[in-house]
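Coming up is one lone chain in structure tokens, specifically the form predicted alone.
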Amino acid sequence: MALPLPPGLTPSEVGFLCEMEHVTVIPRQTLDGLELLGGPTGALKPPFPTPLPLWLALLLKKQRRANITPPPWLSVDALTQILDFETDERTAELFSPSPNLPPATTTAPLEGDPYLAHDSLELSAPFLKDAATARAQADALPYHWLEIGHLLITHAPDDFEDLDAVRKLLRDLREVRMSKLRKGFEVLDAGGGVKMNGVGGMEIAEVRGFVGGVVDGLRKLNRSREESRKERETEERENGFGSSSYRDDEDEDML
């Protein structure tokens, strides 16, 4: 008999799924295209960039057959801009926006701050086209931003212009966003929730167990209070003190 699994994806499972995201590689040698379960890949012809699944790009990088081009949002300037948005007092309760959705479901951009123009988007969908390739938006974090950043820094450090600065900005950005999540959980109640627009897959996986435990505990407390209240009302009715008509009659006699 199989053991029951907790609801949702674990961090390791989220990291595994992240490797299906596409990144841009610069091949070092010619390779034919492959027929994969997710669809065919293009042929590699140096020095032309080609999008490939992250797992395949990491394999070619390990074999020194290709270099990986970090997405625009994984640069020092882009991460600094996103971190400024996360720490701005005007957007203290918001998370940095997700990449634009396909035209059929994307809302019209607003005038003014480009970040605030994305506030009306309600989704942070994974596997959006070009979310992590060289054509990705520089001012938006994709659903698997944390996992992609960690894998590229770990396995392709020589493909970054300023690796130490990127690593530090990613760490600061993660700490700021997790702090926002913790502040949101402080006001949770049994029937409440936290707005998580723009939160990434790994961030959700890391806090899912904690939040579920907090909400379950609050529900148990509320259930115990409700049961105690019902027992008290039952005892009062049995003793003749629970009926409002009894109190009204008693008050009239006293008058």
Contents of the next structure:
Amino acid sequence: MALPLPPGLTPSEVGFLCEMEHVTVIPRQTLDGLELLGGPTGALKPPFPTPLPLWLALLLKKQRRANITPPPWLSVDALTQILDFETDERTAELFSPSPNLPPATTTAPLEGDPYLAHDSLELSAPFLKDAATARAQADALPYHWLEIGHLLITHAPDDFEDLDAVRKLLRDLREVRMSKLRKGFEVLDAGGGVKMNGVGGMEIAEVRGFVGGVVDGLRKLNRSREESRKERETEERENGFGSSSYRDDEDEDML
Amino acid sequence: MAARLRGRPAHAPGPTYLSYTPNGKKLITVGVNGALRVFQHGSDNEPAIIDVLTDGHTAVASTNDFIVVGAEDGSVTKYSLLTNSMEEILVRCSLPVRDVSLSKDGEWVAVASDELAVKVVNTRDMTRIMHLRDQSRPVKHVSFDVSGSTLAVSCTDGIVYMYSLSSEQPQLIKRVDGLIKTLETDAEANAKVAWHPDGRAFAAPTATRDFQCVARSDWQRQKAFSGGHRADISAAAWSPNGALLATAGVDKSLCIWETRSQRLLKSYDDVQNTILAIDWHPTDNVCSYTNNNGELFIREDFVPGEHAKHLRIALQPSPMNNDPLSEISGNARKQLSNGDKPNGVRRSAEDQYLDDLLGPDAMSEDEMDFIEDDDGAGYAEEMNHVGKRSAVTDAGRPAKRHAPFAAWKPQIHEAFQPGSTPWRGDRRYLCLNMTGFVWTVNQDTHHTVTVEFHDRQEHRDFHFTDPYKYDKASLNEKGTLFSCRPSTQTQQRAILYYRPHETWTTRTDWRTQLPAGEEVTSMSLSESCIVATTSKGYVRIYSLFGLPLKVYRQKSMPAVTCASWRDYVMTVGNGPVDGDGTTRMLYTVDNVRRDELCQSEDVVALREGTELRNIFFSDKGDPCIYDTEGVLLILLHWRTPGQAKWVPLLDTKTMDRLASGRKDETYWPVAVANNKFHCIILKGGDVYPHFPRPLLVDFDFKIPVSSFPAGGVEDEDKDVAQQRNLEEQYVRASLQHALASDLVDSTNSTSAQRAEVPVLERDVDKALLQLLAAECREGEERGMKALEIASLMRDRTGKMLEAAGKIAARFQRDILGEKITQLAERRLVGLVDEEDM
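Could the form predicted in complex with the partner chain be given as well, to go with the form predicted alone?
What follows is the entire complex, opening with the chain shown before.
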């Protein structure tokens, strides 16, 4: 209770969490596989590319023992394409979709409903495999795109073909998407909602403070109106008039 | 000659320009007055005069049938040469026209005026017009390249803009900065780009009064013609075959240069006025120029007699710093029947006509790979009597004397060194593989060789100055092997040089010389021996310490390439001629230590028209080839004579990443290792990897069993795709099982290798079980196929058939289950064996 942290993950925590993502590394020297808490890593044998957790890859990179292959979505072509999608008039309200989910692994007790199986373990956004390795999907931004992009650009600048273009595109993308998020919250009112499909972890962490504040403020402003409305409803109910349907005001807490 | 030198007063005193028609019959001059003059070549008669409405003409370009003239009033007019009259005004600019240039087919005319944009107008339909607007200042000159697909625009801001006109929408492909001087549009000095007739390079006058060549492939500066002029260059022209260059300066100088050596052949000092335009006659030793005083000079015997032979030779290469002379082929032998490779005497009209029709495409491979002997070291001379050689109308050689030599010749495959690339700029890779890479830099007098390793901990990169100019290298975990070509000048013989990475004595690197006149066409280094195929048809095998182990004559010659792995040596040579006129490539796999032939003169299965791109052994020791169609093939059962067959592992053209059609890429094969294909992605029509070294990429194998659409498929398609996937998996697993069991059967295998075979066998059966499950799901009526699948199971213990029975039971296919049980029982008692299935 006394912990002064705001609710939810802070940006630095999200940044820390993204280091569990796997990236593809081209080793420059041999290293046997390591037994890590997160699971064993493959043996490094130059020049075979091997997936490694980002934190380990960055460590090796700093010691010049490895090169990191940027994921396909971090190329100029892919980023330009995604940016075009974001800025296109027809899709201006949407965020570019997140990567496809892997096919369901468990067989369904009911036809076509694998997610209802009790023993199923279907992975989704932050736990998807290969979100940032060389096998990642090229035309979609994964959940941790902003953090990984930033880390790779700062720590492995020499592994990019066109660093400045990538950096510029990432910045553009970030600004476009952030402005979309902000615009979305202009309409936030009691009972309002914003569709945020495809938003990344860092973006949520960044807007959380702002949006939380706005929504709380709105709630405070509307409190008197709410209370009077509730009073009126109870009165009406007591007076025996037809009951108006109960409206769930808890919607606002979705963030 | 000085006596004959009398200017013909063609126009009123003032700037005058000229142009020869491509057939050389007519010469057109334009000047300040309102008339054009059409001179007949070889006739001293008065020229025909076309009276025109405009005056102050500033540019002329001609085809055989019409000319295009630009004038200071901004009009560009087309005149017919058949009727000597005006046809139409093609375009009108608001400011004076400065230059016009016609594409070789006469279809398009580019117009430079004092307006900012360059207009490119169709000469037949003047409504079709393209605007090139990337330059920031007025343009002084325009120049179409030989193919007509690239336009060089010399702008007054000192930048040459290169536009590609091959698509409907012109595209700026390059700004060449710092080449030309900033000039006023009406200056006498010139900044016009002159394309060398071979199309690989262009040249332009620089601010330092040189004439600088620039390669078109990478826009790097090449050789320069310097020291001839004391003032700015005012006009320049390549001779029609590109062997000579004529330049004129504002200081009233006129020079002839030899392209090959950039030597000044002759400098004329009898020029009275500044020459503004020069043009060579397309065939004769005649060069004409016009000056700023309205005069035209037609100089016959322009090139002095002792150099006149330069005009009669065939198309010469442009002066590049590193001509791909020492290509990976090692210049062992030129292609015999490639008549369009210019060596020998100029080609016949038919050939030229064909070339005109086909034309070198803007970025075509052929043009990039232009191989030419330019140092006269003797390769081209040897070629002359076998290469195609047709008579020339005016070269003074009777046609029929050479006719027999123009007979059909088979086309042979050129020798190449696996994993090497040709020169690009002053660098090339000598070897690129999974151990590391070797590259060399040309420093004119010597080369510098750098060897870098992927594994920096295991080996240390090294670098040395190389006076021998090594042109081939082979690298593996143990050492590096180099070889150089024999040199005629220094009597240097071909050398093999081996440098081990690690020794426990003092250095044990060694050099060995090949006999005189023999050169290495390809070589290979394995963990136990060194193989070199030579131009004399020998295969020479050395130990790692330089001890010659064996020499034998290759059965199919000339050699193409070789590869080796441990004691296995694979040599590839040109065999008998195939139906399409090319030779068939034959390979031989030889175990050097046991002296056994595994495969003798078997066919390298390549489709018609494809070439071998690379050949290597996989990390498990199976020979692999990669062809120019992008298919990777592996040799199966090659240890048993006569049993070998080529099996495709991956067709890169059908990979999912290319399915969208948006990517235009090819792959440079590097290795097959860890059950993956390792390669370098080449983008934008590149054929070879360049610097900086691109990253290696790996792809999983996918045997082209069937093609199915990738991504965005309907639900029922998904099932089909899944099914196809399983089928492919089955074929691939069987292949891998066959490869592994071959290895175990015929070598002293390690226990790990022996343990791998049952695992692979299980993989095959697993794929079959999945296929069986899919069939069972489909329904009762697919029972026959399901039974067939069950009978394909490799497992001899009956466990897999038991599992198959369980699957059938789960889907309640009782009859199938019974049959599978029967099959299992019969197998257990040995009633069914392999043959019965």
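Just so we're clear, the structure is a prediction, and the values are computed from it rather than from any experiment. So that the term is clear: the rigid core is the largest set of C-alpha atoms that superpose within 1.5 Å between two forms. Positions refer to the first chain, counted from 1.
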*Using a rigid core alignment, state whether the CA of residue 13 is displaced by 2 Å or more between these two forms.*
no
_Core-referenced Cα shift (Å), residue 234, between these two forms_ = 11.7
